[in-house]
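Given as structure tokens, the chain that follows is alone and in the form predicted alone.
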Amino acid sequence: MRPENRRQVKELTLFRAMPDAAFDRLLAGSFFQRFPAHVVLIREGDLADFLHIVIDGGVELFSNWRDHETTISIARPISTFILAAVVKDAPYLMSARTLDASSILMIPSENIRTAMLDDSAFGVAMVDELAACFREIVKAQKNLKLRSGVERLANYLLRLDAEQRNDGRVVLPFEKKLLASLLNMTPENLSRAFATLKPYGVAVSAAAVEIANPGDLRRFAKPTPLIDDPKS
């Protein structure tokens, strides 16, 4: 692993307080690998042998049931994913595949569990990380159960605008089929939802979305930090 990548990982809240010697022990037996797009990294039901950290690119977390597939979430740099399975030494509840060319650090799960026992500060950091993951799940469930598809799309666009240039010009980070799955919609419903938002100043052309009247869209979407703020 390159020194700059090591520094990036060390700056994660999960590892920030860990002494360098302990961090080096944690990384023993780790793999840093570059994957092309659309490579399946893990499959639901498999045991969690590694903690995965997205260094560059993006990873789709998804699940299958019979002939149905749905996107659960998207992991972007720099972040871990499916931490709970590593802590519990349990099977993955989701599969993961790269969205585009991605750099992934894989730390043996046993190293993580050993470090939790040996380093109380790291154990506290793990609890904090798991709590943050739990809160994200609750907010995602509230978003799905309390809002219509159009409202979910409107709030997604507002959040994306805030994450990008905050000027009303948004670029969708992935194809619309994947966005529809992430928002628990069909591609046809997503298309109709974009059309419904036209009176609120939303115009879409391929991956480019213009929000001409952010205030109107915000009044329609009614965002709340208890669902939409990733830091709350």
The other form holds:
2 protein chains.
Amino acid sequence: MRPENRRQVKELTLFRAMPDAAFDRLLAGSFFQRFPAHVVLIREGDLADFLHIVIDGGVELFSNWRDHETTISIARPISTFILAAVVKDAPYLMSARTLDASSILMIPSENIRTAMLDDSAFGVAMVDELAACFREIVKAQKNLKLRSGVERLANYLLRLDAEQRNDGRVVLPFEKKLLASLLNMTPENLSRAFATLKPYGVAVSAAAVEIANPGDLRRFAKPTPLIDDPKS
Amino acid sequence: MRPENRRQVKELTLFRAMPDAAFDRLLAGSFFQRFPAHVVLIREGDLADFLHIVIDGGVELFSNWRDHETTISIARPISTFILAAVVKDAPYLMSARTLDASSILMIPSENIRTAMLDDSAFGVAMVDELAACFREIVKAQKNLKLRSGVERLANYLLRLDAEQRNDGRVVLPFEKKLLASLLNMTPENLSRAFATLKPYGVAVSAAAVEIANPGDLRRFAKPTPLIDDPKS
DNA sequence: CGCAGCCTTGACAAATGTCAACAAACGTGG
DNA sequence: CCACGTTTGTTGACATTTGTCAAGGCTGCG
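Moving from the form predicted alone to the form predicted in complex with a further copy of the same chain:
Then the entire complex follows, led off by the chain already shown.
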């Protein structure tokens, strides 16, 4: 692990307040490893031995039941995933695989749990992180239960635009198949959803999406901070 | 607040490890109040001034968008709700209303946050509670994305049976309209879903559901601990 | 070059939502 | 305790949404 990376991890709200010595203790026994794309890191049902942190690349969190599979979320640098399973010392509820070539830091669950007991500031940081994760997934749940597929897509595009250059020229960050799974639709349906948004000024060409008039799309999508705001 | 109730709240994993004196400090400025059925306790978007705890009765957590409404979860005694908003000092993401006449304990958010800083064991308990909440909603997400309406109903019935007497004679704990909203379907659709399960030995009469042969239903529902186990 | 996987489109099927009608259950005020 | 109106639950007919299957074009990679 390069000092550069160590610094980045230390910058996470989770670890920011931690004294350097404690942080070094936390990292004892950790692995920093580079993986190619499309490697399964975690299989749901396994016990949570390590807290994982994406340093570079991207990770898909997904789940299977019978012959269905669905994407729950995407973890981008620099962020943790499957924190809750680590805390509870319980089986992972989701599987994880790399999207692209990725660098992953793995910290033994045991280290996390003891750090929490030793350092109450770290405990507070964990509470903060978990609360944020919880709120994210509540929003995802609302998005899923209250909106149709087309509405989810429209709001997703608006969010992407805001995260990117806010000029109506959006680039999809991964393949449409995965986006479909994230938005809970089939790839065929996603294609049709894009077609449905055409009258609102949405034009797609491979990964590039142009939103001719964001106002039109916004009037259709009706975004609300209580679902679509990444913070709050 | 009766001593009986105080004892019950103290029994929550959240507060169990706390010294009595600290617990009393935590409760300073709290309200213990009895509400009739169908009273709105919390409106989504409002700021989280109080941590709420259901002592008696039941609370529905729900959310609106445009002219849709959906139930996110049901809080039963003795448990907290909207913990995450309190921690983040952020707006509630869900509204809450009483299902029946209910007793609610409300603890000022400020007290929770200071207790967390003072007492690292309480911090750990909070982490534990939030992680449990997170895992519950991940399961709900998987349930929603991976299963059809009929499958959700079948698994719900099996879970209810396990929670109740495990003899195939289940009593629905609230009206079907609410159950439909929780399972993300319309009331009409829920009626039809019950009819679909008839060949698997499910007979409904008002709130009483009889599962003639749980084995049959189980083979159809294919429950898995990674979605349906309340603990883990 | 040729294969494999992704994306799109069309035709069709299945699931789910909507609207209307009505019966049953419930709560309220007499 | 009854009568009344309101709400809930059910059913049918139908519309809409979403999923499935098949085909074909495109792209990227060996």
